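Take a look at this single chain, the form predicted on its own, given in structure tokens.
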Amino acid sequence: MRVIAIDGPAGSGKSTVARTLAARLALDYLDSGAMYRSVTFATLRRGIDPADADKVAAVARDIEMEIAGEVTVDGVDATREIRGPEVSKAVSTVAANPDVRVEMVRRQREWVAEHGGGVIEGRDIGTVVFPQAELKVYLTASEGERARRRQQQVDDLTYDDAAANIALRDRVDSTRATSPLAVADDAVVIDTTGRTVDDVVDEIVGRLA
């Protein structure tokens, strides 16, 4: 199976050169973030408190989740409500769960080996999920441009608030306890800080055998 791991923090541009290098390769997308958020909608919408560690884990173990163009949580389109405010506020606190995360991992493995392969996104798809992933790529940029980013991908978001979050999240993914946000030790890096999507994806395709 071939499998490509896109790493890095938020607002680095993971998903769209990952989504963009999966149709150059003719491979399946998988946004694993969205996993996360798709957890933390459906234990909101449950009305279960996110740092209740028992009821999250089982929560994730429980529902049904579709990661596709469009996301449906337990049969309700949530494509843009796991974006929203509500569950990025919580996501963090969610993706910290350790239970929370054995269980996306089992789901993403069994999705890339269903699909025979493809081009994963988030933030420990190199270093737990798929540590022997054909390429790992870890992206970042500039706190300014990962600040615009968001900004443009929230409705109604400020561009201090936007960087705010940014860094708590950063704060957050990098000091959990479980698959904390990291770079692997083989991962190529690349900043994409005012580089095209074009640009970003033909160095990656540039890298593969």
The other form holds:
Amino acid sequence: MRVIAIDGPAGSGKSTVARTLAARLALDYLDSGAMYRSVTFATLRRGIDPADADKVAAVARDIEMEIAGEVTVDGVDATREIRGPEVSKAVSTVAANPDVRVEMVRRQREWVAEHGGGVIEGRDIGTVVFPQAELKVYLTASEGERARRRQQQVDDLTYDDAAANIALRDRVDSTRATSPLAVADDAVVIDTTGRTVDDVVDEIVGRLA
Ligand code: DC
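Swap state to the form predicted together with ligand DC from the form predicted on its own:
Time for the whole complex; same chain goes first.
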């Protein structure tokens, strides 16, 4: 079973690279960040405080989510809203919840078993979720480029707000106690600044046996 792990901070190019790589290798693609965003979406929708660890963990265990291009949470289309400002602001708190992480990791492993492998992107895929992955890639990019990419993804977002949002999320994701964003010892580190998606994907494919 082929499992390729793609980790890295926000705006490093993970989603585009992982999706393109999956298509090239005829593997399915899983955006694990969309899972944490879906839990956050359901939490806010139920009027629960994202910092209420027990209640949020119960939401994580309870909800039905479908992550496949479109994102559906308990039968509701959440594709747009999971990328919106409210979810983006609260998601790091939800992702720092250890019980939420246990449940997401379980679901990610189940997804891979059901799909016969895949390309999975996130923050802890190579370090925690699939330490036996065939290849672990850690993508980076300069702060300026990451902020510019983020700004392009969201309507009416200024460059300064994009940069501040990314810096804050990086800090929370990298300093949390459970499964912080980190480079796996055996990961291939690729800086995507100024490089095209195809160029980066070519390099990754070239590293596969
Ligand atoms: O990749 P993204 O920006 O959609 O991720 C949303 C949040 O979820 C981000 O703050 C980090 C967190 N996350 C995580 O902790 N572990 C993962 N495997 C994926 C995302």
